[in-house]
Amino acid sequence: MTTQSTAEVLQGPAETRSLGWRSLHGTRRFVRRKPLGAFGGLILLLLVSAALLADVLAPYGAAQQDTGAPLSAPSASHLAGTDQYGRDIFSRLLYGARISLYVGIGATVLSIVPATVIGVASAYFQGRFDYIVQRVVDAVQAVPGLILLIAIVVVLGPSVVMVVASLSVRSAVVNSRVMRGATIQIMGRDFIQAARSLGARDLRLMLRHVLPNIAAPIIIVASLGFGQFILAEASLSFLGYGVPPPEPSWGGMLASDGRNYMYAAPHMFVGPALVLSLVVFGVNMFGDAMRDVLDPRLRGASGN
């Protein structure tokens, strides 16, 4: 009994060390083969850290005025300068990361779940149901994305929740076609026919056999859409239909503050524009690398 217990105790740490080594080896391999993707993952990690630790990292409050001379250039006390109200731009950039992260995660989750349900159901049942769903998708795609987003926000009202809702509605409809295509490929496989012949019900067939086999497209669409949602929120805020002030949105900082004082205080425009561009670039590079890693066809073509 004692010998068996000792072996069981020793087995756990050994397995943990083996798992940790494989994880470390996989991370090193990913960094070596996808350096831009690893750089994008680092930017995403910094975005999450800045959003979670904004209260600790920010030297001033998001709406705190008179922290310094208005329109002052970047300095040691104000790393990104101040705006026309004397608010610290660096602090507002950190708090603005929360808005971007909230919009990115919220819109991604609220779009990928219905997109998967609609796409899988459309490809599985086909027939009249599939025809009607695809015509609705065609109608939504026919409307320019930004125009549709503005129309939804105008009807629902500008707020963080409404921005997330407006972004997720269109994305859910459009991305359902991607899920439909992936499901159609799976439906022709032999194991699907075998499960049907064994009497598997529709719900069990979709959950146990179809959904796990389209996990890679789901992750790819989610990772690529995350950066697009952040950029779309910034575009809405830039046009005045996004997160209302005084909430520090990167797009709002570009529109209401940076654009008006572009020549008198260019740092007000450069700061949010640089952060927004860097984050969207990093997230897109990470999503593209994840696509190459998870898609077996691309992985085989690249020799990975």
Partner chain sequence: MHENYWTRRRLSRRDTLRLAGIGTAGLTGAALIGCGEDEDAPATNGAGATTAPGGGGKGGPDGAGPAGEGIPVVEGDPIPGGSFTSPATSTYLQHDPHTALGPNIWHLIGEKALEQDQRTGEVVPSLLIESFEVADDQGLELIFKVRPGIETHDIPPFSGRVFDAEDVAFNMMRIIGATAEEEGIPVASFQRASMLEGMEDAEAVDETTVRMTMSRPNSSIFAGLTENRVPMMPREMVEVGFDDPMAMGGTGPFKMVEFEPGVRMAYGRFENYHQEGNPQFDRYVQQVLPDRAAQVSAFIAGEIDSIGALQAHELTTLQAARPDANYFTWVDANWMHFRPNMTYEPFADFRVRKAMQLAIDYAGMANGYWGEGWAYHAALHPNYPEGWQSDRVRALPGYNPDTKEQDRAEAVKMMDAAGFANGSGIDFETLFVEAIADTEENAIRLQSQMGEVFSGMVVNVRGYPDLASYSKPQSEGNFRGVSYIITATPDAVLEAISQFHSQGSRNYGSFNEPGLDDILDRAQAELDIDARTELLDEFQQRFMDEWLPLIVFYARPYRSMLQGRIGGFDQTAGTWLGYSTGNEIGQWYQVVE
Contents of the next structure:
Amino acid sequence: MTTQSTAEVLQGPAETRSLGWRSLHGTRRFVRRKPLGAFGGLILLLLVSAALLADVLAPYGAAQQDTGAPLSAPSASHLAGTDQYGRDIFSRLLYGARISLYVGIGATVLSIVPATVIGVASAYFQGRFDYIVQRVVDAVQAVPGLILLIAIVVVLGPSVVMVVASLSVRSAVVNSRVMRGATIQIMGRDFIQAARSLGARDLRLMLRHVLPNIAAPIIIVASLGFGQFILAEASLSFLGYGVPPPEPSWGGMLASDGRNYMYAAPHMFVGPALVLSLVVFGVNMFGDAMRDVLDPRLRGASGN
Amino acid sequence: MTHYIVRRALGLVPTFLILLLLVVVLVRLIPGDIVDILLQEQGGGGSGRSAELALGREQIEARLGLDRPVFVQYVEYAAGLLQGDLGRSLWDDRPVREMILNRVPVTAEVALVAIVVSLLTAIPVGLISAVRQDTPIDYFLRSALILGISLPNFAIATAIVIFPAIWWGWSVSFTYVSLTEDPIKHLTLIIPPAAVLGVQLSASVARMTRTMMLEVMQEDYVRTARSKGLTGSQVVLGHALKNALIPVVTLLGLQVTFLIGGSVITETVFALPGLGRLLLEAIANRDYPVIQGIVVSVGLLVMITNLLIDISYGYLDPRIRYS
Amino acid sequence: MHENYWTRRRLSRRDTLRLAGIGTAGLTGAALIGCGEDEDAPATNGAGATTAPGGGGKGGPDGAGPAGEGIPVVEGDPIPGGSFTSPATSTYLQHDPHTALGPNIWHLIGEKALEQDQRTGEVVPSLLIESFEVADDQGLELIFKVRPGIETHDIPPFSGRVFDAEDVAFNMMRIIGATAEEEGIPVASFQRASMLEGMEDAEAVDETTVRMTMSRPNSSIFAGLTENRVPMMPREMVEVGFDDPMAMGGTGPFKMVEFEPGVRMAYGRFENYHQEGNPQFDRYVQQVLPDRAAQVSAFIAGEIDSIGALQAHELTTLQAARPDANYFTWVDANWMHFRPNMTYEPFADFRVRKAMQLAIDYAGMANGYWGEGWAYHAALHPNYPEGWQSDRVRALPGYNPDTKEQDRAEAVKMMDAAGFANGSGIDFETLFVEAIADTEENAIRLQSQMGEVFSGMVVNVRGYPDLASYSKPQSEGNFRGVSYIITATPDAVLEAISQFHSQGSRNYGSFNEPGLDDILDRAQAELDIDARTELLDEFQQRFMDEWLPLIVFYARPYRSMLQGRIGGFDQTAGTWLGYSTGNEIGQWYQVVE
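Now show the form predicted together with the partner chain, given that the preceding structure was the form predicted on its own.
What follows is the entire complex, opening with the chain shown before.
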């Protein structure tokens, strides 16, 4: 699991700015200045393509068993070999990209949205509400992530959806603190005071003025969370509480069969290990670059 | 300052009560309880006929005290905690406090060695990476570290366990000896899991170091020092690093949760009798008092650590002002 | 005395039970010779046969059926002393021999009243009981003779006193839960009360004689006393209590010397053990190694002396890495199955179940996972003397790999006739336990096979992370199908009642067939061996033709390896190791320092 809590990397919110780097010019600049980040972005793009095109690209079904050829090494007919049931690992990796993407995006969305709502509301309303919410956050934060994950997963029952839900619960609570911090700084700004004095309602103020101004931390938290979720799913699989078989999740392929056959049929381990680490690497690199770009205090640190 | 500390410390009380409630309720929501396990086996071997099973459930629940409302169990548990009583294992009736205390040293040692490993690798890496931002060296170092955390730690740990045996007929030892029995042998058992966790930890420490260094180097006093004609390395080592390390060190304190979570995995693979494995077994066995005891103790440890970090941060960094 | 069930049973078992045990050799294969230490070894089978590397004769090309008859014994004179280390996934949590769910320290520090011969399955006197008999024609009075002069461990309060008939009677009463109220333990906690079903009372007549009285005859009762969860202990143990393993002692070959939770359990040689010359080892250690990779590594590195439950690929690796180690395999007491739930309407139709039974490729399933060495299994485990043997089952429709095509065509027709053309209209999920790999392997292979034969059938699989979470839906009957593994009880009637009887404790699929209940009830009361065997034969036939309460995939091969330096373990090559207690280790020894 990635150890980085986003709370630590984010020292504060970005200032009001357009997300202009998204433009073509911005992209080109990003690629030139952050080649590693761009490489990470490319991997993410590949992941998304693999997931979307799995049906087209996969030579076999994820559950299709070639009983005549179990545990075969990579070959022309089975690019990444087969597992003990004779299932094509390459195809399973492609379908597994869907699960990884699903877990990554699902948990990210499910954690970022509540995190933002809780964080912004807590900072905006302050007072007793804020105090109670923060004590809950403290309590959740005090439980080691993996431990809480196992507990929630076991409670919710085994399925992809429940694993996603479990992954997002802790993350939502913990990340809400980042959002709160960002909101508090924004709240002090003149334009908020101005909008308030003009009689803007709470909800409108939060949506129109606060939210756009904490876009940077949201994006950073999201990009860092993605890789963590994929890894966390793998760790859960190792402990027996991940996405249940026969779903071809990378974590599951790596943790159960891949690990079991690690030395006797190394291809069963190498395939999932490669794609998993490549994606996590890509996401982290991309996230780092985004943070460099979005965090204004680091902008120009390289000399301009 | 004193006022702040007192207020922060008092804040721990509601947090702790919430944690307690969370744990007691969550643990009991876990589907399948110890009675299911007990009765499953009973049905199992036995030949027998099923008539008494329902009655059996009631009796066993009553004996284990699981038949009372969750709220009552919560209150009793909290009351017991005040006297330092964490209850007893549902399986072998051992006091949970003793079980936990027996397991703490191993987990703590692994965590400490992991921290040392991570500091030794991460600080130089973070430093160089910051000074040479966006150069090939920066890219290489960061890539290497991130690759280190891109594989789940169970995969790395398993490879360390299995391949030397297959290739060379040699394996890390699994025969546990305590520190007092044989300190050297003991250390050789601690190092492999600590290295696995340490390398993972170093990725975030190095990242933090780099980020902080970049930030500090933009500060006025560093610019001033530079303008006074101090050389690059003087500035970096003398001024910037010192200030950048404050948040880095506090970050380590925040990693307690990570290290304990990771111990679940490394202690399983390396067969170390620590807290993580105790927890995993307790979950599989649905040993509620043990699960609760571990989560509550770790939670308390984390809360106190956080408090100490906050306080020390104030002393270390004069820029922080408490309101 | 009237020739009854038990006197005949011995012969019967010896004749019918065949071995699947086979060993590859040590260094060159020539190391395996000679007969065992056990003088009781039946001369009929090849206890002394030399076996070639890779195993002796075996069944058909599909690998099913019993392999050779040889039971390898490592050559070499015993070298007294030394230690033996085996891996364990955790230290034991329960220490009361009669309420513990699974293996416990009593397997080493205690002994059972009766044993099953590890080769033949025959119920034989144990080291504690030197003889047993039925004293009347109705089977209502049973007499057990306790071996005189057996010493208990020198731990207070029993402190080496002689273990006598009163102890045995006390244990029998306690096994059925008669002391539950007095001890304040729920009677349901006495896991194996059903092993002694029908027992009313047990009392010591004199120092070495125990009389057991029955309320009704039970033809399974002696086999019940061989179950591995009914060890005997000195009667003072209830006052000592069952919390501290270090305070416990029995009559077994080993005494507890170290119990470190999560680390190891170690046992020391009991000097006054009543069996001359044993145990050979000074020390026996169960080392906790929760992870399989660690167990494999530790075996290769020589840190542990045995490793069990080997999968095919592990075996290949270990044989290459430790050519000096010895390999043993036999069909063990575990059988894998698919249990349909009768509350799901399509499964209530016999034709649907039968069509599935005909369609499954059993050899494909078992070979895919195990390779060779497994056994075909119909209604009863082939290792029961009364159970249909692997060869016989292999010839039945559905099981027979040679007629697979025809059988599948027949299956499709039958499914049609039941109103589920191509299986459409049938939609089920097979539950399994992720923590038990065997259940997952079979569920996934079944899913694929059903898809091949019945294009319209919707089959899904669902893994539960651990036993506790799986047990809940299973015991509540909240499933349509499960893939699971069960360890057979030591007796065919006991087993069949628990699984298929409408009142059976493991009848999770709510199977209810008065005809089946009746036949099993009669078998339980039937003391005449021939009549009983006939009843069970009829049961097995009708099981296939009319009932089919569940579909058994196969009986599993158990594979283990021991380091080349360990000898004397011919006992491992038996069919019912599950019912031996661990104290066989008391008869093993090292042959090389």
